[in-house]
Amino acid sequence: MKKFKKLICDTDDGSSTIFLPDLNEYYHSKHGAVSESEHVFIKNGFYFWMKNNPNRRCCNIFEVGFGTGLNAFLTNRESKFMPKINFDYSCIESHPLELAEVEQLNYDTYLFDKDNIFNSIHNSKWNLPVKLSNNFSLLKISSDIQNYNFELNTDIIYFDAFCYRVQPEMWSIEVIGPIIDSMNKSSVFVTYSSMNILFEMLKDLKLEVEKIKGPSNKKKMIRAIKNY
């Protein structure tokens, strides 16, 4: 995409998102920013898997769309209670934000950022991987996803692209099929996203899909599981 005019906004639960007008688009939902991402990819995905894979001592999670980092963020938050499970967190965007945007964000005061991991998150350099915590790293990739080659074998896929009206490309089997491919037997993929060409695709994949209850005023949104 190219580049965009930028407002910061606030959403109905008080934390802040990005609007783009040229396009229409929120980098997350109005009705509540950090309660979208709360209920869709940490409930959802990372302790949906988490409760199905209770002996694993290692997670490999990967962010498609890095935006704000509020989901890397509160990933990072929720690995705290873990300590005896080591997170690699991978996550690619092709048009990262510049600093002085993420700083108008509220996501370290609303959440109580008492250790400074949202600005260091958004601090550390892009296509090096860094220790956030003894048992989370992080690493930001600068890139399009159709130029990206997965050498990892996922377990949790946060699918946070653009919606299919904005970014149609993100939503085809030339995007979709080498991140199922990379993924492990017992992985999560979640989405805000409820889809009837995205339900049918990932079908069509042999994972087990179904649509659940979505966040706030979203009646349903998508997770699947890859069981092969």
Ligand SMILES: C[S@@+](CC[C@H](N)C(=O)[O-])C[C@H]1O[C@@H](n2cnc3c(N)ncnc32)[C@H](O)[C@@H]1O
Contents of the next structure:
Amino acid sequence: MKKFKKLICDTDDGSSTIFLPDLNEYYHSKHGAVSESEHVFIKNGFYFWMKNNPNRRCCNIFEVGFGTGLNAFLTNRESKFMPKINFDYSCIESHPLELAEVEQLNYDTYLFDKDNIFNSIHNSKWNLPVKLSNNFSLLKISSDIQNYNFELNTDIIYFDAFCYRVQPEMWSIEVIGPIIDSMNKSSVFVTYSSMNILFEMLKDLKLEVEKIKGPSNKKKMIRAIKNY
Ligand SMILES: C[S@@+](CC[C@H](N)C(=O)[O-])C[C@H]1O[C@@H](n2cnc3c(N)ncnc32)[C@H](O)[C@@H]1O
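Since the structure above is the form predicted on its own, I would like to see how the form predicted together with the named molecule looks, so please show that one next.
Every component of the complex follows; first up is the chain already shown.
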């Protein structure tokens, strides 16, 4: 993917996102960036896994497409309610944003970030794990996912790539297969997409796949559980 012009804009819930005019593509739903992330990743990924794995004391999360860092930020906020669980959050990004772009996003004020975590997320070095809070460490990997060698055993996958129209290669078995291989038993894969190609691929990979209610007026999203 080459570098495209970026515009910062507001979504319907008042939180900001990034728009790529050349691709006519947003980083989040224009109906609400924070509400989409909370619904797709936090409620249906993070809390779903917590409910199904009540005895686990550590949790490895992997995000595809770190982008604005919103999902890392929201996940860190929730981790504070679970001080007995250690979270290792890894995320991959091929085109990190410039700090000047990040500074125009309003997530810190929108979500009352009194500990300045959003800044810490963006100021932390790439490719080095950092402790963001007592029970949460962050590893931002600067790479194309196609060149990344999965060594982690993951519990939760946040798959937040651009849509199929813009980047069909991200929704291919070459990208998705190694991600699924990295997943532990009883782990969960969530994405905002409800695309049939993905649904069938995950089914072929022997995951228990469902289309569930999506955020706001998006009808469905996909969640898949790996039971082996
Ligand atoms: C939908 S946006 C990210 C949304 C992000 N999770 C957020 O909350 O801001 C998709 C992201 O995937 C990144 N991306 C595109 N191709 C990639 C690749 N091959 N490997 C890793 N990241 C990629 C883009 O640069 C972009 O930041």
